[in-house]
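As structure tokens, one chain now follows by itself in the form predicted on its own.
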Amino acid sequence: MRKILKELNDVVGVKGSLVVTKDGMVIASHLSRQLQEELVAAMAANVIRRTRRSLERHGLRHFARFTLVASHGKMVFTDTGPAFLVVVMDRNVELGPVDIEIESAGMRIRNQGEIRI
């Protein structure tokens, strides 16, 4: 899983990736130095866990793929069964190039098999 991040990582604009359980736990990582993997990981699961509940509320079950634009950089969330991928990229990052990446990705860690928490 690992060597799946850190080709990820290889796209131009990504800072980092990891996979994280829906409450927060880190199963795998490769983030650049600048990021840490405590504080990314929980607000991954934050905004997983509150983007659930928004949607719980509506009557909508579960989200697929999740964008998170902020001032500082872009993050990516994809549902890959047990667990979700989370992508961290440059603001000015066009989505396009990099999203088929990312999707990429996200099937070779869902057809991986069973994750271990």
Contents of the next structure:
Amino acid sequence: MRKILKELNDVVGVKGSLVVTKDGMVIASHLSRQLQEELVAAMAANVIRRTRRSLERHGLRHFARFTLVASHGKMVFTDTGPAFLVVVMDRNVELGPVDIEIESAGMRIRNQGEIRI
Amino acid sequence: MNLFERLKRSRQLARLRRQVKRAPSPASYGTLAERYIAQGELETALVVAEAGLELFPNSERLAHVRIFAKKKNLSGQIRKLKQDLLRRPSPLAFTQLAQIYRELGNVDDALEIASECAERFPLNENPYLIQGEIRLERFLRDQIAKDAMLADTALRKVVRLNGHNLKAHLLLAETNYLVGSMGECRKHLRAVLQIMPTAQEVQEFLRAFDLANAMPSEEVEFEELAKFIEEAGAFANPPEAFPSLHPHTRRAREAPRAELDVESLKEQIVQLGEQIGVRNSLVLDREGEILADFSRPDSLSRRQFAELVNDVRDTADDASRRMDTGALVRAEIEGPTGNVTVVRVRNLTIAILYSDPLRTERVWEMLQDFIARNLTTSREAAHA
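Okay, that was the form predicted on its own. Show me the form predicted together with its partner chain next.
In what comes next, the whole complex appears, and the chain from above leads the way.
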């Protein structure tokens, strides 16, 4: 799994990525030195839990993907089945081309099947 | 290129320029700038992209065009500076590299280079000045307390290292002015005048300011004031009144923001909602109250959708703050039972709930057009 993340991080503008369970447990990560694993994992778990809860409350069930664009960075959370793939990117990255890489990485993680911790 | 070809191109350019004047939008500016790039006119492309970014600072397309045009010019310099840093690291090379990254809009790299410089050369004031400038710029844009505190800390380090750094005093005065720490603001403005007694704008501002604040008010901790600004979503004093160094506030002084026409907003949001695939659309104010909305009968009620949008906005805001990535610009949720796009502009939140056949990219375009139509003035358009 680390290999998948490493390849994803080679894409220009990607600062780091990790695979995290819905309760915030890190399965694999590959982050640049600007990012702290614990901080990203805690933030991701919080986003996933809160978003799922509010969607469910309004009858919209789960989400497959959450893209967050802020004034100084971008993040994408993709549901890969047992866990979520979280990608942290630079502000200037163009989402279109990176999306293809994220989808492909998400698919490969999903195909790895059951995750045992 | 033959004459016919040249004529055709110049007509196309004229048509795109007219389009920009008639209906300024990220798409019209982007198309014009890209056409200039295709013709090898990088300088003109840069001018067009920057004019567009003044009106639509969150446009990704325009940001990319600007970076592309600038990178072409600056890549040689970046390479040389990186080599210099490997051979013989110096504060000057670090500072120049950080400034170039900043110019390219790559703020993370600029901050990283500045902090590396500060680690290696702790007695040099320049990396702290860059950090302070970037953080203040971010505070002006996003009103996040952490940025104000980091700007204040970095700029204080500069004046501690060099009490005669005029720029640092002015930036410190501005930071304190924005959060409402008037005593500190006055102190730093006086320091500016001691260093440069002829600074006319500062003299005038200080004169008006001294009259207005004849009675010294009780000073509250800077951190507390900054947090209050973040919660309130508004500065303690109008940024455009300060004799700032930032082009952002200078521009704001020249071109005031558009007045919000709620009635037209209501009409437009209904039009947006009538697009095929849209189930709900709404605009919320800073407090999360509905300003305008549209709901299809078979979809969520207006209250339910407003609740959902407020939740998504708060979650996204919280995540951006934890990651130090500034304020929320856009959040997109895609799921099997519907997609939600939430956009933040000024203090307003605009959101759409939609499903097939609408795609996320199309919704983002629709929202950008909506913002261009409703949240920019004709004066801003003319200025463009």
